[in-house]
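In structure tokens, one chain follows: the form predicted alone.
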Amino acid sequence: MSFADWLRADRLPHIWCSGCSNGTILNCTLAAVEAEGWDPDRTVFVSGIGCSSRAPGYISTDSLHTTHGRALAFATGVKLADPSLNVVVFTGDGDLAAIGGNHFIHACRRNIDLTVVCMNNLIYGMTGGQGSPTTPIGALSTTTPYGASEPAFDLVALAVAAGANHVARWTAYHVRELERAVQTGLETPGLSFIEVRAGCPTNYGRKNRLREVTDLAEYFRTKSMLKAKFDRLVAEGRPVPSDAIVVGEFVRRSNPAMGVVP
């Protein structure tokens, strides 16, 4: 099977706005899926409502496109019903981690044979760019015009904390890097969480200056640091830029799965 089998031509071209990472993000995706030899027949892809969740929409595989912030709980009953499938979701931060934030806890506690692919775009992008919970101290939204007050939330250290056995973050700019982090999830039993910084022009980018999509990628290129560095200036007790992405693999682990086929 190609990679274009994957895509469903009629359904394209897609909705997404110019300069949006998510098609990036979903090429990555599906580009490790087709690396590991997935049957599409055996796959399914499970999205909850927002930007993010249009991706399953453009695959050719079976999805459900369900309701907002339940996408983890629908895959769990998928992949409870037949452990034997490969199960994927694609969800954003006020997906997963607003109004889903307590079905994202309790599926990395159980430890549910899921991949999720979190395009974190720092904001509501589809229904109008309201501040999520991961939007940053200052940056502007429609509900935050004075620059947002409240600490943001760390996906990352969240799902750790919570028990998944693979965590990792990249940012659209790190397309390689992000295939490979989403296809050591496809492989790894147990929970896979791939936080994606994600470039929103349209409503992030204008409202805090990085309206082209160039301005992202610059963005996204310049205040990544590898876990590795990031680890070793904590251990020397030197200071760490407050607007650092830190990106790379945080954590895999063998801990015992849900959802496994013996």
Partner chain sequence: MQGNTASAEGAIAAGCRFFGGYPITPSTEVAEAMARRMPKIGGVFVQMEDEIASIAAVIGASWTGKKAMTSTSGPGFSLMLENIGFALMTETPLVIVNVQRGGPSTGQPTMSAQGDMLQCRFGSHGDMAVIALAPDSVQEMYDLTVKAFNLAERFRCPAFLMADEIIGHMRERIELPDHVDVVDRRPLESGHLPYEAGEDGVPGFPVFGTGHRVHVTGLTHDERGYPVTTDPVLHEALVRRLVGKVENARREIADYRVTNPDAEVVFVCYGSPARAVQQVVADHPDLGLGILRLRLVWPFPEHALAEFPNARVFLVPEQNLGQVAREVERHVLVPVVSVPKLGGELHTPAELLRAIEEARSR
Given for the second form:
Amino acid sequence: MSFADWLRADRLPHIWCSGCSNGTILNCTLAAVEAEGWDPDRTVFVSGIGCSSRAPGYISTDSLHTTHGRALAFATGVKLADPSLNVVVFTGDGDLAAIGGNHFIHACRRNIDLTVVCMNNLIYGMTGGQGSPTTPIGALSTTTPYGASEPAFDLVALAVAAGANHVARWTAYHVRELERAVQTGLETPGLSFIEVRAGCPTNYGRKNRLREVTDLAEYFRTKSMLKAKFDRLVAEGRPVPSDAIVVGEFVRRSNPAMGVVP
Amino acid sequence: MQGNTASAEGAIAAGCRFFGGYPITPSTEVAEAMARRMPKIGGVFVQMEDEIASIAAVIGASWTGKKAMTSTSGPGFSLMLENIGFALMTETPLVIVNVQRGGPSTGQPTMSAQGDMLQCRFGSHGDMAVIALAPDSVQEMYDLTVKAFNLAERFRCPAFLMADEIIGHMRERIELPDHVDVVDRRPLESGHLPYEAGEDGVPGFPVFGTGHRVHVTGLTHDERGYPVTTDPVLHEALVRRLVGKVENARREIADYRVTNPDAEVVFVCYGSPARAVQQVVADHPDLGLGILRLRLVWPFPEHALAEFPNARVFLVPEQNLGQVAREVERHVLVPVVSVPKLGGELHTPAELLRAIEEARSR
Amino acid sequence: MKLVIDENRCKGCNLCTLVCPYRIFRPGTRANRKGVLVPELDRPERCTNCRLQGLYGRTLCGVCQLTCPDQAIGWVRERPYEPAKIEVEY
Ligand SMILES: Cc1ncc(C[n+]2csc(CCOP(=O)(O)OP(=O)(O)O)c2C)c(N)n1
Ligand code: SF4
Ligand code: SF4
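Now show me the form predicted in complex with the partner chain; what you just gave was the form predicted alone.
Time for the whole complex; same chain goes first.
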């Protein structure tokens, strides 16, 4: 078996644009569940609404494509009602951090045994490129035509503070690292949150001088900084580029969790 | 026993093993009873972060095959509306107990009302048919909660117990039956597509984790469950089936009580106002009054109105400005008089007698 | 094993041209039936997985397949053993 066997081949090609990172992140997540040896008949994928949230529809398992922002609340019900099911959640930055922000912090607080993969493309993709709570200051979107002026959420810091047992950040460029991070998430009892910086060439790239898909990949490659290096620079009091994407594992702990098979 | 507690007990008797909720007056005692009882019977109680999450968790739990419920009141019910539509579209069985209080907005948290009757009927967006029951006693809080589960499971849809504060907080002796008839959801047979409906318009249920690998989406979907969002024919067929499976069973599932079918002046009532009506009718046998008491309000049993062939006028006392009166009006040729009562108290006998007087002099 | 791009799925994003350590993928030049410039393969027999998957019994490297957002890259088994084609280098 390979991760490709988890796909609903009869639904491909998918609806995502050419070069959209969502497809890559789907592959990496499926590679992780495959490596983990999970049974497709006992695995459920849950999502909200957005381009990213279409992912479960392409996976040949039980899946629940819910309402905007509410994936974690639905997943909480699934997992608590039947903890023997493996539950993975796909969500977008708008889905998770805007309309679903409250469910996000409470799912982390409950530390419920889910693996949450957030495809953070810094924008509302599905509705045509409006600003989201993670749109960086200065970035252009259809609702921030003069550059975003609101401070953005640091999703990783939020998940750590709210109590998730495992928190990591990678980009869609780091396919192997991402696969391993998801696998660690699957293995960690409690909530695992993996933020994946994703490219939306159609709605983010076009407006923000990352026109080519390969430009976005280059951007992720060059702007990423390993957490170890970031920590070292900070400890030494040396400057860190403001646009650095700090990647790596931020926390792994074994605080009491809910929804774990006794 | 208190009405709200009776509802919780009825749910348990019907097989409910998952409760997700958020505290709100005057329904909180349902959640509190579930918090005490669920862990003792191998069920799950979870207090969610809000009512949107509550119904979401209940829907998620229902897909694992558990019978699931939430309880709330007006403000929380308003928050649930989007996901009620999701449950309708995805054909997820669940029960919502709404112990109604005075609205709009925060209104009168501790006072009774029936102002959400049309909200439950039409509140979520899109066309829909719903099942709503209205208890008029503590016993019925129990019995109709059981019934709500049975209907939800049979038709694969949300069922509402539209109680009100008076019934929810009332204390009465009730009889807990040794045996209740329980309907369980029909599982999806292998070889069938997940949304391939039988003759009754209801597909078998593919419980998560049993190998059906079903995709559940609130998007318009085909029989495989796959999204198909731009095919007008498919969309219409789906919505008509969802509405039809409930509407076509209107006569069969109708549940009402008829008193004095020869009457010329007939009350149509449900929930706590029915108690005031019954009192007045019992106290004035000389007035020749009839009662149609609805235990099930939606789908509206219009044929029940024909049980009163001599009716010259229908009086509809409600704790709202005439939400069900409007529905009665659609189905009869004689006058229909709404007898609204806002503020949270029951209609007084004097108020009902005055309404009778005015109706007779028409 | 033989590396193949499923033309029905590929949307021509060219990410594969960026990630393959052997630079086997080259940006496509001719539009296919769907108007997509599907990348061309430059001596795909150099691919690690093509050469060694049979030996190790698992996917090796595979970074292009994992990266391809359109699930268009895969390997197919080549025709069975054909002794005439084998060149043994001593
Ligand atoms: C209650 C509700 N509000 C708004 C929408 C419209 N809507 C659909 S997708 C979306 C944004 C999705 O953005 P994100 O979660 O970042 O996902 P992406 O499409 O970028 O993957 C919005 C606002 C909706 N479907 N439901
Ligand atoms: S709009 Fe953006 S996020 Fe949505 S599919 Fe296209 S590239 Fe992906
Ligand atoms: S990465 Fe996939 S979709 Fe993109 S060009 Fe290569 S084969 Fe085509």
